[in-house]
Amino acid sequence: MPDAHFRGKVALITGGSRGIGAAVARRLARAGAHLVVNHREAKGRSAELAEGVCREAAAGGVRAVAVAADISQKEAVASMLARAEREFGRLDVLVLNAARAPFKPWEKLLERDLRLLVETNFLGNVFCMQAALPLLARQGGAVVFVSSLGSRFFNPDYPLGAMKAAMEAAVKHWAESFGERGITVSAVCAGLVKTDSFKTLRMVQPELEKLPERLFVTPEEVAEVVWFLAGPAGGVFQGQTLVADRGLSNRLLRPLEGS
């Protein structure tokens, strides 16, 4: 699929300052899309990284703005979409990538942990979809949610998986609800990706270090799937979740490296 499809269009990536989100932003910028790079904190490391992604995009010939917004706050989301409209006058791609979660077993989750899980990883995505819908419906567009294998497999220290599963269900509902407005909605379920979250996960599950390197997916590979789903071919996968895990989930049992 040629990158020409994205030239002059506008993409908003939540959690776009680092990891998978930054890789997606860079890939869409290379395709010619203008960017709205969302990050949570107005100051600090995430703000610096988001500005860096924007500078890279600008060097490649596209416009890019970094917008601080905690997506768990409906007013912040509305302000972010209003900024996107002021800057570009349109929105063609919404990538729902932002996530926050504690790495704890369910029995140790505090009330604030539970609220964080639901407010950021479910309500936040719903707020983004609701606010983006009028812009996306103007000329048709694409929504891509970034999920993970925790949505379908047990992991004792990964309660975020339940929210990912809820969002994969929402993707199906949104595809049916908004398809007639020219909006495609799909998801990519990423396997093990060595992002900041993985660094934390391996501390509670050190056995992950024994998996062979060939089973890890890079942020750039996930970004390629997002690029594909956000393009013309995405309509074929309306409401579906594509698993991109290098075959990690194909086997119930897998020998560890060196065993």
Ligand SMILES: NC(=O)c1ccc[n+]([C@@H]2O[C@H](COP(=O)([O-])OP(=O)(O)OC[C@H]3O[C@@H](n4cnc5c(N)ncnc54)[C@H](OP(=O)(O)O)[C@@H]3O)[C@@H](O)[C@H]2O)c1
Contents of the next structure:
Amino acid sequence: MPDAHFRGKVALITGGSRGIGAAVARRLARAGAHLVVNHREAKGRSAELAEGVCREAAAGGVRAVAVAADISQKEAVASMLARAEREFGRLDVLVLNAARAPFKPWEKLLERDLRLLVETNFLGNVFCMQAALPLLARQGGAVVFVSSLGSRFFNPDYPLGAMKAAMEAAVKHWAESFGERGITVSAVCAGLVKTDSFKTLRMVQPELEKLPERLFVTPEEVAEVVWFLAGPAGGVFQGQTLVADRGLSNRLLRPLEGS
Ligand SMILES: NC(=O)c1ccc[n+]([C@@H]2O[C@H](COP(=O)([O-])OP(=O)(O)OC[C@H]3O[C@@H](n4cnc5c(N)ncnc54)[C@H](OP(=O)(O)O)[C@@H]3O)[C@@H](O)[C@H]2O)c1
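Form predicted alone done; form predicted together with this ligand now:
And the full complex, kicking off with our chain again.
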């Protein structure tokens, strides 16, 4: 059911074609927001999935457009935001969800891996924030970043965690810098979620299979937190990162199997 806060507002979700991003898009559409569903690949499965998310949203009564843009490309991000303005004339919520990274130890990262890591997962988010800011500042709005436990815990095959930590720090800086313009900035740090990227992580760390099902978070649960942070109560968490991991990080010293 639409809620008064989101009805008629516009949300842009990076990486909204699948996984957590698609769940966030669905949740915000259900709340009454129009959508810009970003994804990277202009053709194929990704484009089809993004169009599917948009069709679902439209069937629920909101307008939605899928926009292919690689967030690591500044010009592509500028074009995406220009498209959002042409389509809807405003932007109220920016969800920084897209991520793409190699799953391998630091010492094995090639130069192209490092560039992918930084250009997509740090610079890409900064490009999105910079391009969205003039629109968000018109009437105020929310920026929500999707982080992961790698921002604070060691994982040998997850250099993306360092980018997540940098972004959590950026969230604090942006909250201070843009708060006076009526923009709330916060993050959700999700535990393990069974999406396509988790399938890749599981290939390099098969021991994750031993974790009991109850320790996994669903994409819909992460989406619920994003909805909350982007909504009227989200300002209470200005600059903060909420951990949503079903207690996984509480039990790091316990054996993986058995409970
Ligand atoms: N899965 C987990 O266990 C987990 C846990 C905590 C946090 N997270 C975080 O949650 C977010 C979503 O994760 P997920 O597991 O749902 O990911 P996913 O299933 O791998 O989906 C990634 C999404 O990001 C898009 N994307 C990737 N690179 C992009 C780029 N350069 N420009 C634009 N879009 C791009 C993809 O578009 P295409 O379809 O076109 O490739 C896709 O829509 C990420 O930030 C991830 O780090 C995930």
